[in-house]
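Only one chain is shown below, in structure tokens, and it's the form predicted alone.
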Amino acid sequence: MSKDIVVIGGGTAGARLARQLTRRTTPAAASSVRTTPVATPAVTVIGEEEHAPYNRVLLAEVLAGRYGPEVIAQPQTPVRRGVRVVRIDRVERVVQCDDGSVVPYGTLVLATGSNPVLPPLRGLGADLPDGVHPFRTLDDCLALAAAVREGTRAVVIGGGLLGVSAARALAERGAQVVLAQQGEYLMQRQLDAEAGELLRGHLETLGVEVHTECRVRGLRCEAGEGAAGTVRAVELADGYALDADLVVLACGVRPRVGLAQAAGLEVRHGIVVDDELRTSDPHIRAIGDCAEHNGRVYGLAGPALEQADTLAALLLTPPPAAALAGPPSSHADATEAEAAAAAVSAGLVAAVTGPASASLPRYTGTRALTRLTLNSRGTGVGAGPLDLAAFGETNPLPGDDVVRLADATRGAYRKVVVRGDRLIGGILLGDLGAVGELARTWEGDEPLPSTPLFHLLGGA
């Protein structure tokens, strides 16, 4: 049976993984123990888009045309590209892919990612009409920069991380932009109102026209090309339709986890995986968007990276020599050869004998941050570039101590929750010279100096 890793997935988790699992050498033992080098395991990447990796976090600045696709690729990462995998054998270890391989594997690692939401709308079904485009991946990417012009109609719909990018960067193209979005205020998930509030009036000097509280019924399409036809308006609830030569959809995402369904692995939102990323099989491992860590499914970059990580050292890290030894030998002199042997069946790199090898290590969670730059070539009142960073819990709770610093005609923005001694969380709009610092309190989880609150925010 195949001793090899396998990655079902090239995007930004299970990229990182194959670099980091290609690159790195087994860490360095205590002095007390003695490593005895074995074969690293073959590590095969399949990927189903064409594209060699990327940096997902980049895709606006190309569809804003400020990069071009190759600006954004990753460091060379050798993929498998275009094939999809259709089921996972785990009594034979194998997986099925649709151009008819058959890949065994030892250790099948799950980066499947996540699929954009595509919202229960009047006029959209399985297939999209003409006009209509997720943002998700690189081609939807360079298939949106195609197709607008100069005064092309496109609406946004959804006020998210996504939509306000999306948005952003038709404008900068010179399309005639409308975000539709459903909640009370833009980014709701990372800012409070008053954040919402200035985000939404630099959105408006980019000219973009901001609907908050606004609710999308369906879309109006004529007959075209497409069996779905072409898109030309979107309705609303209130029955006021927005004209429309492009639609983006920017409604959130979904993991991806039929694979990991069909194959029998305990699935919840996310393919569920331990503080080793291991699931239900203890073969098979899961990272990044389809991955559900402690009954949370981040779907962000940073955790993604720092999952891929830790499963590199995860596996690249020996086990205690008891471990090695498996079950007990009917032979007395066991040598350090068999004992390599068995580390070369666990799929593991190398070998250590003597005292056993310091404690694995854990995936325990990500502090994650969200930040976004958004630029304006206006001259206006808020015009120029604007920063925005969010992070942890911004939305105080009885007994909190806020922070809260404003300056509406600079359209900057600063605040900060502290409970106890510890920031748990902040928004920062504007000038941010004070983030760095700042994200690395929370990161670190210290208690905070004894000075006043407001000199947190040092750099307003």
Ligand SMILES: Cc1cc2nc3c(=O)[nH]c(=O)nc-3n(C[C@H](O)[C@H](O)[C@H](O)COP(=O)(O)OP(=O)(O)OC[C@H]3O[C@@H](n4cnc5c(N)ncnc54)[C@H](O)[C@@H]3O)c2cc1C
Given for the second form:
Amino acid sequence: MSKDIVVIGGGTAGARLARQLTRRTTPAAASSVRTTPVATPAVTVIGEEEHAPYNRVLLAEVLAGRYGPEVIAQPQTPVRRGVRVVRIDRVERVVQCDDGSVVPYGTLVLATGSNPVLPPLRGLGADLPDGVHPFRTLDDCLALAAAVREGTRAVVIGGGLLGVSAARALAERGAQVVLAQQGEYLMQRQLDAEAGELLRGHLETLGVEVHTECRVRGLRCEAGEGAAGTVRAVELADGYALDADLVVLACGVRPRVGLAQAAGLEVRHGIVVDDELRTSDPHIRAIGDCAEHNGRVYGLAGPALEQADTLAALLLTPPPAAALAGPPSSHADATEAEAAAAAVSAGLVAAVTGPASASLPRYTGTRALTRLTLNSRGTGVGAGPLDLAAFGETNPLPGDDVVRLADATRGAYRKVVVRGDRLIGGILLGDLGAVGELARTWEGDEPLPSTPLFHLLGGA
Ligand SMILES: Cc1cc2nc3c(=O)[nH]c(=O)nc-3n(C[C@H](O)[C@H](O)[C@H](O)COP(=O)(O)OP(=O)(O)OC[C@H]3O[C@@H](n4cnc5c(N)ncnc54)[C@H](O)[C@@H]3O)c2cc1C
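Can you switch from the form predicted alone and show the form predicted in complex with this ligand instead?
The next block holds the full complex; its first chain is the one shown before.
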């Protein structure tokens, strides 16, 4: 049986894992664990996208025309590009690819990311009409950039992080953008109503027309080159129609779990993993947007990177000596002991002695902070860049304390939510001066002092 590590997906998590594993050093995340890697593990990354790995978070900057695709590329990660894994054979421990190749694995890592959600709209099937684009990959972004012209009528469906980023980028390209958000305000997952309104005001200064509480019912298409026709308008639930040359679907994402499901792995919303990022098959791990840890699927870059770092540390760390020597107490232990023994004999890591080797790295969850910078080329009032950061629970429950500063004229807003003696969430908009201190306090989850909490907002 192969001892190789095979990674499916060369996106944020898969590429980071491969880089960490092939650096020949123990990743920073595992710096407290003494290991002595003596050989580079054989790692194969199989990625369906044709491009070299790239920083997905910066796609809006490419769409806006600020960066060329080469600026966000991460070519130092070798990936078998343009190859899709179509099946996992857990008995033979091989994966089958759409180019006919079969790749054996010792450890398989699923880093398959997410798929954009296609909303149930009249006129929208699996074949997208011409002019309708998701916003997930560099190809999506390049197709959008090629389609947009000065004055193009663009409708963005969805007012979350992706929709807001896409609307701003298209406006910067000179499009007439309408953003249709079903919820009461923008970025409802991260912001509160007041911050959502400030964000709306900022987008409006960039020329974006924002409609909240606006439900899209369907697309009006006319016959075109493609089987699904060409989009001409977006129909709203109130009967109104928005003319459109271009429609961006930014209605959220769903973990990409099809391969895992077909292979019989435990899947709830995402692929279920434990603190060692292990799925229900001990030879298969999952990281990033496709993984569900402790009931949570994050859908954010920070957790994907942290999971990749932890998994790299785990795969480079020998288990406690007892696990190598003693009889296994459970199936998982047996597999781990076998894998560890194999790793040592394969020279992936040298066995180390001492207590440090007893503490295997663990993934215990990420306190994920969302950051967004909405750049703009304009110079008028409110047309400068807008910085935004949000974390944790930003809408208080009865009994929570809230400290808030708002300056609507200058588009600045700071708010923290405190429950008991703990900081549980916050929003900064406009001026992120206090973000480092706040993030540290939140991540540390330490009791707050009993003095008034105004200092949490930073500044004088
Ligand atoms: C435009 C945009 C902006 C974003 N902005 C932010 C932000 O500001 N902050 C933030 O935290 N997060 C942001 N995100 C989310 C963030 O990019 C994701 O959370 C992160 O990329 C997840 O990493 P991943 O490796 O799990 O998935 P991905 O980066 O999506 O990588 C998955 C890869 O697996 C490949 N793949 C899937 N199935 C197969 C298969 N069967 N065979 C071969 N290859 C396969 C896919 O093609 C893809 O390349 C943004 C996302 C987008 C699209």
